[in-house]
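Presented below, as structure tokens, is a lone chain in the form predicted on its own.
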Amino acid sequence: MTSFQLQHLSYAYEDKLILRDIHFSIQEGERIGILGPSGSGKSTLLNIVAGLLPLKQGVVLDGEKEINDLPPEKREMAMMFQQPLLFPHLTILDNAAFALKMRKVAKKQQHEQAKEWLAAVGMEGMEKRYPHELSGGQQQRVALARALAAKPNLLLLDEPFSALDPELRLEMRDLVQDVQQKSNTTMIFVTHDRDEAFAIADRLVILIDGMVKQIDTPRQCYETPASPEVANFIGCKNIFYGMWEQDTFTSSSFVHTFQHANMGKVSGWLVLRPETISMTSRTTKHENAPLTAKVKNIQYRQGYYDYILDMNGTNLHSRQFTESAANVQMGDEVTVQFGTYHFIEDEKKGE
């Protein structure tokens, strides 16, 4: 069931055009997460979904309802920010009760609901406190207990975690997950975070100067990007433009055949994850993988290794697990298998 529809938006600051024809739906319960570089209008799309600038091009609709002219606080929405917001002379339980009385819900009633979610997020038993008391984790809390405690058609995120450290973080992250999803809460948060993108939404609506790029799933947008650029953000470093010709794939940096390819003749980007790139010491011969490499530079991350691989002048970037890299050293020569690949056809190309 559609919940929220943005039609066609467009927003200009100053002749600078900052949003261009933002165009999707949001599902009843659905966590949709605008991920983009810093700069690329998410917290703007944000603001104006909120009410919180004006809106003079496209339309924002509450179910078939046009909200455009609803001043923020006649739209059923909550958001929190950056920082928690709190009044600093207000007691925790009166933080997190405040949007109720403001629509004049009865004393005992407010308390009432403020505690519930005081208590879903793990903040019982501290009602009576100031928010100087309190972590910067633990505000947030509250602040995103206040945001529930209205029952908002639509929860808005803007970046909210972002100024904690990085295990307050993921403790935030699950935290909002799992009261969402008892709430059943629609949300939209906006990030330029990719791990906490893909750990939270449901789907994702990559935004690159201003205009969204792809809409799809967290895998969708990692296996599958729409774009080079889109690939890139998403983190994967080898992108190779060049031209296919049946199962060959011909670049200005390595030529290799694929097995069963059969693309016909067309050019466009290869995209190689970083995952899908295996590597062997020189020493072990392989008949289908001609392409040999030196390894450039070596980050152990949790779990796995990631690679530089020198070739022919080309960074390569591989990741491999623990057991299977522990042979391969700094300096080393390596043969280079390229496993599942996505390609993205240059469409100005074949105009």
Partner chain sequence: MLKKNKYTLWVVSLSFVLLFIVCIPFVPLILMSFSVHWSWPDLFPSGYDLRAWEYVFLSNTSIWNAVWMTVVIAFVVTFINILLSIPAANAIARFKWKGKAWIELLFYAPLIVPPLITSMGIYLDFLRYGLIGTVTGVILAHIAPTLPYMIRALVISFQTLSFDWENQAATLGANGWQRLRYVVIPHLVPGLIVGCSLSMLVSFSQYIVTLLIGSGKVQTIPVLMFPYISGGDQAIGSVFIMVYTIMTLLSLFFMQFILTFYYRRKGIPL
Second form
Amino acid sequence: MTSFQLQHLSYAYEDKLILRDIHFSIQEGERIGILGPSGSGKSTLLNIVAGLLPLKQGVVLDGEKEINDLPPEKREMAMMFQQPLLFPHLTILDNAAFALKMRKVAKKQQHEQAKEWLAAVGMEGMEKRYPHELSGGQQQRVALARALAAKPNLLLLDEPFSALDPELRLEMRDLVQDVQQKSNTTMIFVTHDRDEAFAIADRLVILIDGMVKQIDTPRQCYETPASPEVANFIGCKNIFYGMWEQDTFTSSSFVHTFQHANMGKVSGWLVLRPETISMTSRTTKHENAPLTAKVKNIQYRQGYYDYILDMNGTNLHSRQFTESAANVQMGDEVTVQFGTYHFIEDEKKGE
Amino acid sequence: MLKKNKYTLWVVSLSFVLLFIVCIPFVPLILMSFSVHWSWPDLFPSGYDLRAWEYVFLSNTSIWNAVWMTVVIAFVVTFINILLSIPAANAIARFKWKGKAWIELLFYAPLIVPPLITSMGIYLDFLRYGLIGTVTGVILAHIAPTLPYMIRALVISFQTLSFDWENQAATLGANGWQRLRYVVIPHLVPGLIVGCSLSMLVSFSQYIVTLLIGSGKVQTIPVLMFPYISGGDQAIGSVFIMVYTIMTLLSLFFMQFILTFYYRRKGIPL
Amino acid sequence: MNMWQKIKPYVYVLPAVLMLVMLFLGGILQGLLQSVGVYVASSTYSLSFEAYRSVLLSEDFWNSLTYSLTIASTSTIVSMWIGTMMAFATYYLSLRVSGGTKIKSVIRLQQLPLLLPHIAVAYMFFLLFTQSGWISRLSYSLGWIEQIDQFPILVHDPYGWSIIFTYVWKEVPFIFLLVYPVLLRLEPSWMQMARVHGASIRQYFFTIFSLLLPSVLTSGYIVFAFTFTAFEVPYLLGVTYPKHIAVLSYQYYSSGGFDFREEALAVNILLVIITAVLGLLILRSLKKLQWHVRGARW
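Switch from the form predicted on its own, shown above, to the form predicted together with its partner chain and output its structure.
Shown next: the complete complex, the earlier chain at its head.
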């Protein structure tokens, strides 16, 4: 069931267009990750949804209802910021109960519900403490409990873990996923951290330069990026511009014939994921594979190897599980095999 | 270890010098107020009694009215200052707007131009509106010299309150009034204490303006005691000054106590 | 919504501005108009600079002005010097002594004069420094003087010694209050670095002094403006002639009906002009200083 819709949102600040024609909808209970580089306008978008910034163009729908002019306190959302922003003069319990107090819920219920949520984020026993007595990670947990205790229709998270240590960040990721699933809260999560976005989101909205470049599941975004920009941002390593002629792709660094391909005559970008690129040592003859390269760098990661191959002066990245990795050394000549590929047509060039 | 001791010694001796300089003016004042026959070369009075205290409190019952009047005027002035300063300090500290520098200049100008000068200028207007000789007139005359202190203190507080706090509260369902009540004002408490203390102190310190605008009919402590301290019996003068000083310090502590009560109860260090 | 965002700060300052425009600017403006014979309320317009002429030609005015300026500038310079030194000494010791409570008690202690009204302090200093006062008695018992008239005249004297003492005692904590926070914002390691490079404490002080200067000058200016124009302390401790300028103005104002009212207002306007010009000079030098400091990549 669709719970929120953003329709054709645009936003400008001092003559600078920050968001352009943002258009997507959010399903109930869904985790949407908005991923984009810093300055792409993702925080602005979140602030507009929260009602903290005035909307000049476009419509925000909560179900059927337009909420463009509704002030933030009436939107029944909750938001978490980069900083925990726990109110320093309130105890942990009163902080967690803040939203309920604002809605004038009876005190006893306030405390009961707040306690439940504090327990859900692993902060039981801390109710009587004050924020300054807690570590940064603990404070962010309380902030999460406070946001969830509001029973929001939509939970907005604005890079809430970016100020934490990497390890704490991983912990918080799991926690957010966990409590979100338990409470079935609809959620929009803004981040510039790809790992975080991929780990948490059901669907990703890739926002670059104020424009939505792709909305898909994380896997689709990674395997079939909609544009070279998305591919680049997502971290696809091997992107080659070139031209197809039936089953043969010609780029400045290689010419390769793919079996079963029939692309006609188009130009565009070929995206080859590192894990689909395999190689064999040149000493074993391989007649049909004309692609040769030289091993430039080998890095061992936990469970796999990352290789950088020099193919006619261009870098080619390959990733192999340790079990299936070829036995090659730095400087070795290798034969390269391409597996599955993704092609992005250059629409500007056309025919 | 030795080095540390050397500096601790410095701190201790500095404290003693300060204690001496700060406390010595009180010594003759207190002695004088209880003195009987204190002629020149004696370092201490030849006897002590409560004559001057009895004179001030028993034969002169208007002293309690004067204390009440002084405190009421200071409280009302301070309260008006709070209402005027919270929005004004917010605009100065956290918003960008054209003409801000000029308005700031206006807000702080009463620190430079004393209230006697402006009161002489505005006297005829006050007379025309029937404000001369009234408590209202005196309260109005005390606002200009006290307001800058309140604004300054709150500007400093507001500078450390980012909009994120109010945004956070709003997204949790707090409306404008609730944000003020539960987020902004608690943050301002330390600044409010400073601003209220200064505002009350400056109001307590007014003599000539109160005399001019109150035309002698509004009897605050400074107005009541001035004839006694500008000549006449020094013992009685000393009692008045002690009452005046104690009243000032008590009001300041009381003000601080009320405002920190909320925090103290919850054991938060300010 | 957007419109409201734009006018919000103006709405916020409006009540305070209205209040000050009526009570403060109105007072100055009415003083100015009435000093040149323009009475808006009674629609009497007889523009004349007679009051200014008579004030500027009177010897009393010039004597009072010199007397007041001397007292004000002496009090200000001494307070600025002691206040800054105190702030630096406290800062220096706070870096050297572990445990903040000792330093905090030093700061608390010396802030006490801030909490007392000027009138009370003036009377205490009267009791201390008058010829039959406590210091004089103390000097006798220490054997420094034998006769009462051997003690110098420090109250109601032509130099205003007791006025200066009162102001210095009151204003040193004020200067401290504005300068000390600036010191606290300095990087503590700067001092270590300076020491490593062989700078003495004194050299270090002069190195950072330009950073303190804005707050020293601002607080000093406020002290000057106050001591130059305040009424109560010189009225209690001042000499009968020359009168302090504020006392002179009030005497013109209140003596014998409205005869010298315009003279009083003229004196006031001249005082405002003098303080304002001084303020502008300080503002200009501060701007230059800031430019210089920014140039030094501070």
